[in-house]
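For reference, the chain that follows is the form predicted on its own, supplied as structure tokens.
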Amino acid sequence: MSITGIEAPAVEVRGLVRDFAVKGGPPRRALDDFDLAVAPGEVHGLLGPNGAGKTTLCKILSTVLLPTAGTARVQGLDVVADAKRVRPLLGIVFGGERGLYARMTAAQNLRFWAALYGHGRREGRRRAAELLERVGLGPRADEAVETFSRGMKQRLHLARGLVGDPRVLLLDEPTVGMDPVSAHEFRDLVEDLRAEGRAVLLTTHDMAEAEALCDRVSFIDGGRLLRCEDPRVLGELLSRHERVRASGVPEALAARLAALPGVERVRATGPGAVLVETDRGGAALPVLRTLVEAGVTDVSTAPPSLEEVYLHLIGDRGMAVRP
């Protein structure tokens, strides 16, 4: 708490720049004058395509990378000048195979990490057992990690990120490889972390996940913060710009679909296959009705892609988006 009675940000980034050397060419700028503030107890989503700068930001906050310019603070501590004090405050989940020892059991992995955080043997065992139960891996505690599915490994990463009882969690694409049930359980866990007053910085490509979990979402591209939005904006875009895919659609029927109210365009995606894009809520329903009444049975709906959201939310307002 600050002297004014206003709680200080859990994460605060100001004018952050990160350049990477490129052999034989000019440096590549991964972050460009980037600003961000995340409050305690806030789940903040970072959305952007590959190469947008999301992971670079997380690595700077976790003291893995040094910024080229600007400042980054965690719980008021500078990530460069106070790196040793920052690290215990963070829980980091980058996923993949990094940081897990395949021939060790899940419990052994967590006890090892608990020891690195300074926990004694008894406390390490208790902490490992508690966290494995929390992420649904209690029954598999004594099995080798090399036998785990990708989703199970990701849950073990989540448990590892909580070993040090962090105040700030950096979750980089945490549900990649998870089945729907595991992803739902993960979302419940994030809700618990929010209720405990922990700040969560979540990078994702999944807009539905961001809408369900986040208090705010930031759109990033080319290392720049483009917009910070209420997640309800995502919900509006997901419903307004719903897409309908169909196969076995003759040209005459495609023309009828294009003339329906709320249909933005109809694109051919193959012989007799079309993608119908809408631009208002509820417009997908008459499209589906028309297709079914015409005898078309190979039909599916989907939300817009992240790139399409960028075009609708930002591109239509005159802001360039890097491909």
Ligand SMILES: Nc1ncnc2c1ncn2[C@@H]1O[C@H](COP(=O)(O)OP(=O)(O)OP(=O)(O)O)[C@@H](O)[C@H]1O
Second form
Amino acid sequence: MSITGIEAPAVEVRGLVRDFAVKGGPPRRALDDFDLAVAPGEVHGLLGPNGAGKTTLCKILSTVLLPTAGTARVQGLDVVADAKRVRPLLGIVFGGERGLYARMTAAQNLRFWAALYGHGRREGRRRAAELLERVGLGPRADEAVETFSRGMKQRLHLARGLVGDPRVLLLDEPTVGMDPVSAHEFRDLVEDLRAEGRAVLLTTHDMAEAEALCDRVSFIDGGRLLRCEDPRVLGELLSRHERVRASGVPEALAARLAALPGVERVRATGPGAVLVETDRGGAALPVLRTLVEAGVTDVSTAPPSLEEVYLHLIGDRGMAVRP
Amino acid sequence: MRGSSPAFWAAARFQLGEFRRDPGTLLMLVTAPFFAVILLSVTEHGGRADLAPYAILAPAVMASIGMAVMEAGETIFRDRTAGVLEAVLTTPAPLATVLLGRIAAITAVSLAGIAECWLVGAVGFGVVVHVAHPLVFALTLAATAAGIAATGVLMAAVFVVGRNVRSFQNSLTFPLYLLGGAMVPVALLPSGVEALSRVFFLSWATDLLRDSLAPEPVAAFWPRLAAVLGLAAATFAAGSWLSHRLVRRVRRNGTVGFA
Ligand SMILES: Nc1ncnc2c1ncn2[C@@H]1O[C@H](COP(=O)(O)OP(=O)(O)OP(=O)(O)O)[C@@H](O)[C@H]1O
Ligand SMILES: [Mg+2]
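What would you give as the form predicted together with this ligand, now that the form predicted on its own is on the page?
So here's everything in the complex, that chain up top.
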């Protein structure tokens, strides 16, 4: 809480810069004059391709990495100057297999981490049991983590992130390795967290996930904030730029597809294989119909890639691959 | 320090679990009795029964400090490879506290080496070493354990920085055995080396331990115990300070994990 009684933003980042030293070369700028604000209770998506700087931002917020310039605050506290007071407020879930003791059981892992957040033994046990239930690992609580599947480890990561009862959660690609059912349960969990008034910063490559979960979505690339949007904008882009993939398509048919209304272009992706990109909602339907009528059965639709959405978001400027 | 004490105990319990999960960490407790056999054979065969306490203490103390230093390195190395070190740094618990908890548990377990070596003497050689001054012995042992744990924390802090440091942890134990007077009382060392050894708590500790076994009264016990404790505290302070500095450096360079 600030002195005026208005709750400080859960996360507030201003002009954040982070350079990494590169052997025999100029430093690499992972974050470049980055700004971000996450309100208390907000679920904020951070969407960006590989190497965009998402993890770097999460690391700076979680106090394990120092910024080169600029400021980052968590509930009004500076992550550098007030790191000690920031840590109890935060829960961090880094994606992947790292960050857990493989030979310990799930429950032992959680109890250990509860203790690092200052909770005594009994409270640690209580939290561990409750959180394992919550992420659906109750029946496997006493099994060693090394016997877990990736998705199960990911759930345990989530439980670990919650063990300190944080006001702000940083989730760095939390659904990596989860099956669609788990990913769906994960969405419910995030809804619960929102309902409990916790702020969530969620990094992902998955646009559908961002659209479904987030109150706002920030687009990051090359360490820069491109846009901060309502996720509906994202949803619109996703449906407007739907793609159709087909194989066994003769050249003449491909030409006919290209002439259909709303078809942006038809790309050959292999012998007889095409990728039809549309730029109007509903344009995929006539494409599908034309293909099926011509006897092509190997057809599928897909949302546009992140790169394409980026192109549409920012126009053709600035998407050159950065060194 | 908010939340320090649960972190200490959790780290200690965790380490005890590690011994069960990976008994290889107890290797030094396996080798210590063999060492005791070798040394006792020499002292007995050489007709120097008066040196039996030396032969029993030396391998036990070496096992203890050796385990603390080796395991401190291993702890950091494994935590860092598993990406756990980074996660620990995001929690409110100070790294030095977590390290101290783990190394304290290692040290407590390593003290079993004394009983092992004593038994080797009693059962294998019929040499029963009496503790002439039990209180002196007990207090010194406790202070020694604290110092060994502090040394482990200091070593672990060094291991936070680099992955290459691991290769020298093994060779590092030998100067510590020497300067700690584990095998040879430091008074017998060249004077320059002895002077250096006096800033290492272990040199005071091993002298006191040996004195506590001998029937002669122990001279200047309290000041010497104070030296052990003071130097142990200084070692922990140095380890704590260094871990703080190194963590900061690692945060600046962005190399906490291996990524
Ligand atoms: N410790 C480091 N040393 C040097 N460069 C680094 C370091 N950590 C990150 N980088 C660089 O910073 C940039 C941003 O990396 P970051 O991990 O933040 O990306 P990301 O958005 O999380 O990517 P991904 O989606 O692949 O997880 C990359 O170019 C990366 O190579
Ligand atoms: Mg990342």
